[in-house]
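Take a look at this single chain in structure tokens; it is the form predicted on its own.
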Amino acid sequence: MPAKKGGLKRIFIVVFFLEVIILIISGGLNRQLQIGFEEGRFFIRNVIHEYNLQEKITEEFQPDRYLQEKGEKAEIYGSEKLYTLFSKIFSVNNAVSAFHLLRILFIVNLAMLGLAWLIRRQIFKRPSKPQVLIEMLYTFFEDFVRDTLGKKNLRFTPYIVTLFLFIWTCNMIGLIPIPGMMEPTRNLNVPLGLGFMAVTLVHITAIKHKGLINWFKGFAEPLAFLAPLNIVGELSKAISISFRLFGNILGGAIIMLVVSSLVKFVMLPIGLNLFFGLFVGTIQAFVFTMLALTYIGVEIAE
């Protein structure tokens, strides 16, 4: 153990001293390295360039207002036609945006349709590690499910595990460093689709739980004239939960770019990465997760 130590501490303070060359080597922020080729020739050359930190800012969050601005083509990554299509679909100032979001979100569900057949091709007696970790995952939101539901309600379980584990993999994938790819719960219409989900699930149980009259009883409680407030306080449970998520991944990945572009990119970044990333990203996808849980057990708990 110690020795490993050692070695991550050597290779900490090598990345660290490559970081502050390259930096140094481009003057800062100022000067950026290109790579290519130009009339038939190879080149390598270190250009001035000019950081801007709030259209830095602008083509990382409004890549459409970006483009507009600079006149400059979208770089859609050898998907034109694709993004074509996308661009008649969708209104021309939103067409990047709907792009990357809906491209992201297909590798996520591939993704995890991927997971979900390798889990059960592969489930065995003697399990391996993999399914060791989905089962510890499953079993401990199981428990979730049984102390707030009951043992009656526990087929909520895959609905529950389910959530958890898109949320937790949407809020994961910003931490791979390919261009494109961002957390799809930073776009604001993800966490609503899942919020409005989620409360619509939670009606529909209740209306399997209660009838359709008590369901509608239960909007004028504890006065008649207060169901329009009560309609209003269910919407509200949506939206409440969606920007919770949305505004601490959106905020996290801000505070990433303004506090690396501040120390230059030097190191920090990766730690930044770490707790915006996994912690927050984690904290978050479990913290919706609950409270959807909360939610169905307001109207159906034993």
Second form
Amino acid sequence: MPAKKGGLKRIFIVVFFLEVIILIISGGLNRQLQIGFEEGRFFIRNVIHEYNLQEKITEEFQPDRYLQEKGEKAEIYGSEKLYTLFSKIFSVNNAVSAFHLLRILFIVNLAMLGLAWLIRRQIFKRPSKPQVLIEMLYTFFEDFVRDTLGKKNLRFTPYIVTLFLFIWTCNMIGLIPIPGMMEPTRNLNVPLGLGFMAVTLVHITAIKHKGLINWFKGFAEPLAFLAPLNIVGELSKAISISFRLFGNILGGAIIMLVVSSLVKFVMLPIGLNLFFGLFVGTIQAFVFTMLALTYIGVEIAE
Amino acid sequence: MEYIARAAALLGAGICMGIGALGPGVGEGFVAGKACEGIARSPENASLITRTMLVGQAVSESTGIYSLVVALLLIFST
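Now that the form predicted on its own has been shown, please provide the structure of the form predicted in complex with the partner chain.
After this comes the whole thing, all chains and molecules, with the earlier chain placed first.
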């Protein structure tokens, strides 16, 4: 079929020339063409577009501070009652960002529950395509768990797969081009919670495996007065894996915004999204799960 | 006085990022070179070596990421 050959290339060329034509019509990079209705009249305007990068970054990453600096009346979706409720639960300085975070986390949870329901509903002996995909993912991680923890401890596989799927879905949410669809892992609270969860699981496993007294003795490993150092070391495990995820995602988001604004959002953001969204997101989700698995493996091996 | 503090914070962020990116750069390059050697020696293990290399690079990148977090804190919280 000749139409399908090189179809993607043709689409890219068409989109590129469309963007160039739009740029030429808007008369330079600092101007913006506005088309729309106002007071019942149709208009086409050519206005000077003021793009303030500092303001945009503040709006994107610190919405509460942006609202306070602008002096606008803070409200969530036009509802003041919701805002007062959120500013009572969280502090006034965190209300809007906490609402955004909870909203996106709700969407992620809904997506994962929907996926689970869809897969669960149609399990057959001749598996369908999504079932094969999920089974491939599961066996991939099951092999890792078998290599690291041994055949006896295969019960950790569901936790590992869930961790990977959750972090991966969180990182992929940023690819959806709707304003407000930010990665939940951009907020430090989410990776820190996941990290402390992993370390808690590690210690529960250690207590089950070695017994309570031996676990206490493990803190005074070489010498008794080094116990504070060991405790700080355990805490730093959680902090190191969570800050790695958080820094990668947040840094990627800021670099995407800054570089995209330098090229006036023409074409380049697609490539940036491919690298910082898809590639780094997948790698970091994988690294997080692998490190959690390794921490569990260290406690079991002794 | 506020301007001096702001300028010092921005300068600190630049220096932090510049020095903090040295270590991960050297480390990741070292890992990639070793992986090239490994693939040249046994091309049939190329996919396994590439996967291990990517995970190792992502782990050795973390010191650079910590300096990025410190730089962001310096820029946005002062």
